[in-house]
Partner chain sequence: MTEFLQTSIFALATAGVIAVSAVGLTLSYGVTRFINFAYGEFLTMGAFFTLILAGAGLPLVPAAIVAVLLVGLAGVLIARIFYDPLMSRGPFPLLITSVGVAFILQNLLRMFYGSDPKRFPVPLMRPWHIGNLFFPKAQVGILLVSLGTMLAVHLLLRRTMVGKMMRAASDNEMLARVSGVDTRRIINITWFISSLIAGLGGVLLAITQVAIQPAMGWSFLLVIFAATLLGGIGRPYGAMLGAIIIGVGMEFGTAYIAANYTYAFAFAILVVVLLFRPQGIMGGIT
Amino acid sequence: MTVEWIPFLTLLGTLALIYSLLALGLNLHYGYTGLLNFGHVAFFAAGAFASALATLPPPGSAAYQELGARYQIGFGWPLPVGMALAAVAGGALALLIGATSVRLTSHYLAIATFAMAEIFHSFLSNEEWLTQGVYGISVVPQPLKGTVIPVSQYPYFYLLFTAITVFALLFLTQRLTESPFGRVLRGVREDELAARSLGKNTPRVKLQAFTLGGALAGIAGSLWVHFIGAVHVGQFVPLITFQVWLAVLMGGAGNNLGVVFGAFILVAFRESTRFLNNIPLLDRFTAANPTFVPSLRFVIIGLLLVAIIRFFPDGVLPERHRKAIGTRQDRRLS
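May I have this chain by itself in the form predicted alone?
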């Protein structure tokens, strides 16, 4: 492996980990609770802007003057506070959207969440006092960069930081979904009427799962915005939601480790096709038609994803179904 590949793989690893966190949130919605959420990117955006505004130097401060920036809100808080507020922002938005739509079922819920996400996107685009509108904010702090951590080493530090954060949240999510609460989520997914007949408050359970998934997406937004050092409304398009859906379906809905693996597959497929220009046989087509290789890239990505869905319809790491455990007397007799 040449040295030139190391920064590229570091970038891929960081992106895959951020998408893994988004997939974990969506897996709580769909994989465990059966909620069709097509507005996941809204929670991602809420967390990104919340973390950026929390950590930006206050307007009028010396740090603000040094940046030469023009924004109206900034608190100068440390990154952990920004991440906590990102989780609150993502969860609060999910709570708001879920409270108005979580009682809907099937495609009605999908349409409602997609519409709510577009409304939130329009809000971010038009409220320039908050988000700087179409200009965005290009001076989001990247903690320790250039001070404690050299600029050349910062991508590796941030990869490690992101990995620790994501795997800690994966551990907590795994413990949550293996708890009695996780079993209730599966019960709601399989048969909501049966769960309700057993005394479970299914609307509340679904709203709790929706809020927790939104909080995970909000933390992913925080990791994203401090990774690239800028935030702009145009970064949060509906395509991100459907890419996360692909990660969940490819990895295995209902399996936390599976959806993390699915996110890595998605990013690997998406980014590896950038090197099609280096294939000698494609040179003649590229010279005559510069858009040939970019178009071919999407075709190859689509074929690879279709192949995985074809040969692994339940995902590469499908959900493990628990077997019924007999009584102690049954085991003694056997």
The other form holds:
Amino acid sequence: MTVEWIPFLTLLGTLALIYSLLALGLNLHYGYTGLLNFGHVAFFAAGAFASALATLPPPGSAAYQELGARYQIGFGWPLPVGMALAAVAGGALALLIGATSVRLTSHYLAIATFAMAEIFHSFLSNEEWLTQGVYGISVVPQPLKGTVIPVSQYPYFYLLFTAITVFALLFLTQRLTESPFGRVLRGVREDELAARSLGKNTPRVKLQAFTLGGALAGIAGSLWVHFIGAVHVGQFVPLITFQVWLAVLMGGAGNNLGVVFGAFILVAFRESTRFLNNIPLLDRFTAANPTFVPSLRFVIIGLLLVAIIRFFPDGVLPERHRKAIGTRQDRRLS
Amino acid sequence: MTEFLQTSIFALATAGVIAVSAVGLTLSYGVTRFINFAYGEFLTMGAFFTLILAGAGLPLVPAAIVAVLLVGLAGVLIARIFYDPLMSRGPFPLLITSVGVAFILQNLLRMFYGSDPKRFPVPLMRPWHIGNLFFPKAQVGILLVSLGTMLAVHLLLRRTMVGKMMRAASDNEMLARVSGVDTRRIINITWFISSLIAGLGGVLLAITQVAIQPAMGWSFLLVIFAATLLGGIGRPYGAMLGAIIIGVGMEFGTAYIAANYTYAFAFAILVVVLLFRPQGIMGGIT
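I would like to compare: after the form predicted alone, may I see the structure of the form predicted in complex with its partner chain?
The complete assembly is shown below, putting the previous chain first.
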């Protein structure tokens, strides 16, 4: 098998940028505010479906007939509207989940968010009028494709579009986390009681961080769904949540550039495992069992999670030491 | 009325499976103080090991017994390799590590056995009929095994020295240690018993509820969490009580409210518990 390097790297870059955005969202939750969110995939899914349904041609229209697809909701709005709605959907779901559970501490919050993501997933699987259930929707619009941008050039265009969006959001996130608001977030993380006794409304601050992170994940969902051009509930499994966790921990929680770097390592690793099929000794196993390589990939992701937490708890690009905090005791990992 | 009673029979069997699984989880939490996200994989291993041994020619019951003991040993081994070195670093690293361990175990099974659903070679059995009700033999058997397990755990905790030391280590590890309890040994024993019970839960789960496949335990994990937290984490009797409520909630929710949301009922109860009484019915330990 020869590798087409340019298309492969384009795919890798686009996916890595989308995961970067997911990681930036989780980093706001965990890295800055110390919230253990184990349900991140739900915000990603909310954004993906919101953007898909907003941009699909309305059922009954000429474009709908032409697609020959079956779905029941579509508004035919332009992509920017879809992206904005994806941010709103991700943020609103985060607000809903956060409003009920953000006051829970550590592992209780982890379980609550994990459970609510599963309930949301169950909802998406069962409400077929909304999501077409297990069949999904395979005709999600890819704006400008074939009209303004030739089909063969489209991946490069989309990479550029994703890069601009993600870097703009990275810039805004960085501005936010370096602002006084970011300082309050870190304060809540380090010592919520201290932050509260300084007059900060910590439940509200946590909820704001949770909502913003959810909105970032929602936008990631939008970028992803128009990149793939299809959406179905089976794509949104807890596995995604924990891959984003790995990206955040590997890159360096509390450092926006770090988690983007972590997302690139994660995706580069994950996508390059497809070449495992080419290794001489392994191909004997892979021929007999098609799930061998995909499973091996996740065994390694599991091992990485274990190893990072044990040996490099601060990640590759650790959070910058801030003198103003004084004697810094990292409560998250100690 | 008949439908109600019939649903109750299935609800009790479901509650039995959950109770067994939840007691194992809560025992390990009592001594180690972290929520083990890899716990579901021990259920999966119980079912897979039984299937493999049965495939090698052992009759089903001996195969299940050997498999469950093997899962117990695997539990001790995995705890020593992955969890012990992190015990002094608080709950978060252990939480993430247990997720990693869950990925590793689940996907190792998938690597070698694939994702196709499998079943135990159980012969088709006629249910017993009493009046308009029918009692499937498998469900009745599961109920008996669950009750037996609960009784065994009760006797272990209340009547044996090991059980006494487990309770002591769970209440106050430091105090237990200065009183001469070898807490390291107790932790190992607890992992063994907890994993063994999980393995048994997996065998029961595979008989009643679901096909045997690598994700079966992981998908059931939140149901177990729901029962455990509802009862009060670290409280074995609470877990039993929680399991009955969750099992009944799931079966009646499925029968009377919405058939496609079986597990979601358990998750919803879990969320409600976390929001309104995170310490659970019996007051969980922290």
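All of these numbers come straight from a predicted model, not from anything done at the bench. For the two forms, the rigid core is made up of the largest set of C-alpha atoms that agree within 1.5 Å on superposition. Numbering follows the first chain given and starts at 1.
So, does Pro58 move by 2 Å or more at the CA between the two forms, with the core held fixed? Shift at Pro58: below 2 Å after core fit.
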